[in-house]
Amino acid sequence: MTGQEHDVIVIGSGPGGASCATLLQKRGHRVLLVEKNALLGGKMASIEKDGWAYDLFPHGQVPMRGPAFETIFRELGVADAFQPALAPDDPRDIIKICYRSRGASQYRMVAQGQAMADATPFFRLWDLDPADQAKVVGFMAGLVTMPEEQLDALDDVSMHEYLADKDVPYALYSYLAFHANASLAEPIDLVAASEQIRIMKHIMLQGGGGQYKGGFGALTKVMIREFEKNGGTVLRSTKVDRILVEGGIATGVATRRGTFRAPVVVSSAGLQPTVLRLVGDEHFDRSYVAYVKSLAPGWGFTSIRYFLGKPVMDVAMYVAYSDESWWDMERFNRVKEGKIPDEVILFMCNHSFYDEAAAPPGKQVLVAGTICSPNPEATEIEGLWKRMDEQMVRFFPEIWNATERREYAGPKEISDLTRDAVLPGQGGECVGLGQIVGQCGKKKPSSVSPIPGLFYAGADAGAAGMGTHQSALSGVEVARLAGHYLNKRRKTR
């Protein structure tokens, strides 16, 4: 298989890749989409063995109504297939929510349907009084009423700064903290406002918490079955060596299954990556390179997975935190320096609420996740990890008691299956490059390489919002410009 037999090349099958060849080969374009694993999906991909099904990283779908992958499906002629586990207005408690003040001794749960419309949950958590819960009340719908040119005006605002001359409970603000850290794995004084104020309006406007039958990796398996129902070839366990360039433009890569051909390339295997092992610096301008090294990854996200012997959880979601637990920058840069606070943030997903088959009958199983450094090579990982199993002794015995074995994962594992490390303290991101003061908004890097046919897909450029919704949009919007590129090169040939 060389030679030129394809219009475009994707590297890697994560949601913006994915999403980008599937597209694209509907559109009557040849793709070859190449995937340095034998399992599909990236850090979307879910597992089925021994009777267990359940996403290998914690995920929360946001937005429920309207995301990415349902505009995909409904291209694709298969809006049937989309089918998310619950329906955005279900009338269930789906989340519990641990909070812990400073000062107090004790945790406070309440229960939260999908939405966010109805604040008093809130309010009875964080025990507030009449004045700070209409205070709240006129903060959050300033929010969702936020058009979006305001929103655009903060994407040079850190979260913090937006606060800072707000009148709001402290309470509030640590809840923001702690959103930041869980949805955006950022720190409230580097995030962008932007970012997280969008991500806010899609929780309570159209829901939040949302996951698929099968795990993440379902969406994965509709894509790729259509790809290749389309006509699009895969190739699994296939390790692109280099991105050729030749002539100042992209002409194919590199693989130790041979060479391939196509005047197109995308690249879903992260920007910092790309520009600098499979394409080689050489090839860009020192400024543009110089940008790339700059730009900063996101925070990872380290994760265990319970083994119940019998079902325990009763709602899909459980998180957990307090006013010591979620980090600001500072706190950061201590659990750098070894030392591990006494609380984490704590987010975990009940995959048997979603799925009675995620477990064996009368099993269960579940994936719990805090924030941790991006760096695979970082030494607090496993001080983490016991941080974690405490908190469920603590927080949960009944769990704790019924799990049979755990499984533990973290940057490491992330970047061995996803991104390769290639800048120090780099590689582990649970989703790309920060989503910070810096490098949102309008200075969110372009889906458009400076070498000609070279785009990039996923969560690193062009797109907006949460996780997966945000890669999947980059891989639509990249299919698009892709697809521009071809025409526009057939036309004047």
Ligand SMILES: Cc1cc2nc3c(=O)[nH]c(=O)nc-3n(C[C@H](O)[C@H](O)[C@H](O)COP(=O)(O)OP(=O)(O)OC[C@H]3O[C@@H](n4cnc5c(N)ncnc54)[C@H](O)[C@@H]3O)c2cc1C
Second form
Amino acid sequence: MTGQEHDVIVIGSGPGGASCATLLQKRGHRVLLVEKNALLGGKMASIEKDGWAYDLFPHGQVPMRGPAFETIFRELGVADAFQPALAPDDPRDIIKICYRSRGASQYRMVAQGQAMADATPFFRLWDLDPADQAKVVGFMAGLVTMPEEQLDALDDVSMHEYLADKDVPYALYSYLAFHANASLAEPIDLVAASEQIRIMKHIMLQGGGGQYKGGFGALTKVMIREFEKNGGTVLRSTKVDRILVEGGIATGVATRRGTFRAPVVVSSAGLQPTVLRLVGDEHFDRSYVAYVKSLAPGWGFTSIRYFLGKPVMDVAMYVAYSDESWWDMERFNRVKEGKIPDEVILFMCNHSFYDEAAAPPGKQVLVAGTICSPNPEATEIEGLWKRMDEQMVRFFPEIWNATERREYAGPKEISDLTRDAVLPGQGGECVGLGQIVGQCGKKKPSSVSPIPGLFYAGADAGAAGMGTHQSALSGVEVARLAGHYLNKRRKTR
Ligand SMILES: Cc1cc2nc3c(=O)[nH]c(=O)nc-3n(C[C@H](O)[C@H](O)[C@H](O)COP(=O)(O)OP(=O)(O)OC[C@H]3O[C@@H](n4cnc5c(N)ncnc54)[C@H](O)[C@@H]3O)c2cc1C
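Okay, that was the form predicted on its own. Show me the form predicted in complex with the named molecule next.
Below is the whole assembly, all chains and molecules, this chain first.
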């Protein structure tokens, strides 16, 4: 296949690529989707194996009411296929939160609805007096009602800096530091206040944390099914080696299966891998290459999956943190020096709670995760896994005997599956360029590349919010931009 049979080539079938491809195809463009893996979905893929069915990585949708996928499904004409496992305000969708304050020997635990609409469990968790309770309520009300212009002004301010002059109890600071690690996979002194507040607003106003019947992979399946039904072509197990640029414009891609040509190429392979490896820096202005190289990778999230012969967790999600276990840059630097802390934050999700088909009858599949470096070569990951296993046994003493098998995944596995490491320390990012201060919100890299006909979709460019939602929103925006580019091109020919 070498002729101009396609209008658009989309690289990658994660939420960014799949959403963009399916919308462009639905709008009448001829799209080729090229994915290097046999499994579609990128980090949003789900696995079905030996009677077990579970998500590889994402654990919770934020926002649950009105995520980008709902809008996409509506345009595809399959609104009914959007099937959250539980309604966002379902009283069964409970998260248990465990917290240990500095110096305390034991964790306290409270149960809370996923939408976090009721603050009183936190008052118990943090043991706050009425004056501190009032401060927390006032502060959180300010976050939830913060207008967009005020949020935009916080793109260059880290959450730590934002909190510096606020009169709030330390327990709230500690929770927000944990939240930055667990929900955004960033340290509190590196995460942009604008992004963290946006995500907290989503959780409190639109619900957060839920899942889908069939896992997140069910979303990929619907988008790809509609894509193929509308005439789109998917090439699996086909890595794009080069994006072709001729006469200064994008003209197609080269793969081991041959060369494919189209006037528009959309890459969701990551901004840095796209510019520095797939296109090559010789095609860009030197200042653009310097800018791309200067972007800091978002952080990683490493996980252990427990395949259990019997259930050990009775709720959907479980999180645990202490004043000592969340990471800021200082704590991370200690870890890099080889000092693995006694405790790490833990985010635990019970796939079986949302979908009884996730495990064979009478069994359960759980995942536990913690923040880590995005560096595929990071040497601390095994030490973190050891701590996670130890803590899991402390929270669920019966887990060790109930475990039939464990699977470990860190930045190396994430990079090998989805994102090439093209710069030192990068590749295992959880949310691509992430929510790092100074490079998100209005400062997020543009989806429009300097090369006409080349666009970037996915977590690295053009959108804001939590991982999968942000990536799909970017796909929606790139579908609009690419459609506009094609229409303009047709008119001028
Ligand atoms: C451990 C973990 C936990 C997470 N938890 C959550 C969560 O709870 N909630 C949430 O919303 N998000 C979560 N995320 C983040 C979310 O999964 C990502 O933000 C999202 O998948 C990024 O989408 P994307 O389309 O930009 O990239 P990806 O999903 O990485 O997709 C990129 C695709 O491009 C393909 N590709 C790359 N290079 C090439 C090439 N040269 N040729 C062909 N194909 C190529 C890859 O194989 C991949 O399929 C989590 C991520 C991780 C790792």
